[in-house]
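Quick heads-up: it's one chain on its own, the form predicted on its own, in structure tokens.
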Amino acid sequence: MIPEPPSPAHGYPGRLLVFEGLDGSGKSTQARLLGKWLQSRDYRVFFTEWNSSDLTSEVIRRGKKKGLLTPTTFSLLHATDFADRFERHILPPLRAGYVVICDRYAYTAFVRDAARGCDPKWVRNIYSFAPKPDRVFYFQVPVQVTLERKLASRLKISYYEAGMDLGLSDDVVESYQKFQGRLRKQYDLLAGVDGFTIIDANRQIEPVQNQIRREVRPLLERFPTAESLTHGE
């Protein structure tokens, strides 16, 4: 029988990974990947993605497209979406066993919320019951480096993305660079506080992918594979 693993720091038995970075960092493309690379060895992997409850998602997007999300608004609409998400989808297969590959935390909440200015304090009380994750990848890139990738991409940046809703600028361009990198300046202050994995987002795929598993391989010393579970061994 194999033994039990280490007890992580938010008490369940999986494994909570957590990816964080700006739009364009090339965080959800390492998640997928991460998540693959751990299925082919077995272990039982469940994926979630930011705004992904179904609870809040029709709200947001007519508060969008109507212009009437304050500050304040979209904090309090994007938690309970994150409530919903870690109850329904989050801590149930981090209660069973599996590894919890997260795009997005609550982190992304700090982040943007207190780009926004939301106090970030009251941020982080809304996000109380949220555990701390067994690693945050944080995806670490300059803004202009993500600015080129949409625009190669022919994405349209969207009125939210760029922070149209503060005035910074009348120009989608400019009010993005400036956007953006108010939460490039948040999530480098997180990234000490809360002790974040920093990612050198600048680089190749590959490169980037096995630093990754790098540091994920010493989270699954004596973790178990479905395999494993199966069998009782």
Contents of the next structure:
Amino acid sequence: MIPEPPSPAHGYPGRLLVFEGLDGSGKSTQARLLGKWLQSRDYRVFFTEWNSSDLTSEVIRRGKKKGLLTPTTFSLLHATDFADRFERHILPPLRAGYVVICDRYAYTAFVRDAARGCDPKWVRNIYSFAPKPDRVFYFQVPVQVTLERKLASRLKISYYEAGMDLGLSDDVVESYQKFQGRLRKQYDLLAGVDGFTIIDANRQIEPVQNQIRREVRPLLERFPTAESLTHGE
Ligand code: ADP
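After the form predicted on its own, can we look at the form predicted in complex with adenosine-5'-diphosphate?
The complete assembly is shown below, putting the previous chain first.
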């Protein structure tokens, strides 16, 4: 069996590809399409998304319902959640040499917590266990486009997605525009600091996917497929 070349970004044999952006920017659609394409090319792929784990979902749900969470406690619960996801679902396949596709990563916490007023340095420090990905694709899109996509697909705008807890406006749509605008600003800042690959997500699905495939190809040069691992080629 040939050993996987370790990634220069994090030192593990796998590859870590991260999809970030506002809700409705199309990142889940693109992450899944990329995963299927890589699998069809015989790469070992593991897909994971930003979901509450069993460990914290009940506490977060109750806290949200009763309005008990401050930005700091909210941030700490999400960090616990992410640590659980990282250790259970991201690190093992990364160690085992898989291409790990993450629909949202620690950057989601950085932008949301900063938009809620947490100190960005404090937040980064909490997530210092999360290694740098091989690539972060940032789906950049005007807030208005995400709103239109949501309305078109009849997706409901949630209370927290609209930032209603921050008292920006009593109107859900107006609050959504203000809060998502804050998130977009934070993402744009991080894009420079953390070297994101900016994807113009205000395009049709196909050209966006083609661009991502072109970006991913060089990261998988000499990266073993399932077949080559089985036959030791
Ligand atoms: P996200 O994961 O960023 O929240 P999704 O991939 O779930 O976004 O897409 C949100 C909605 O927008 C879905 O209904 C999806 O079908 C639609 N969508 C995704 N990409 C595009 C695109 N490029 N153009 C128009 N609609 C899109």
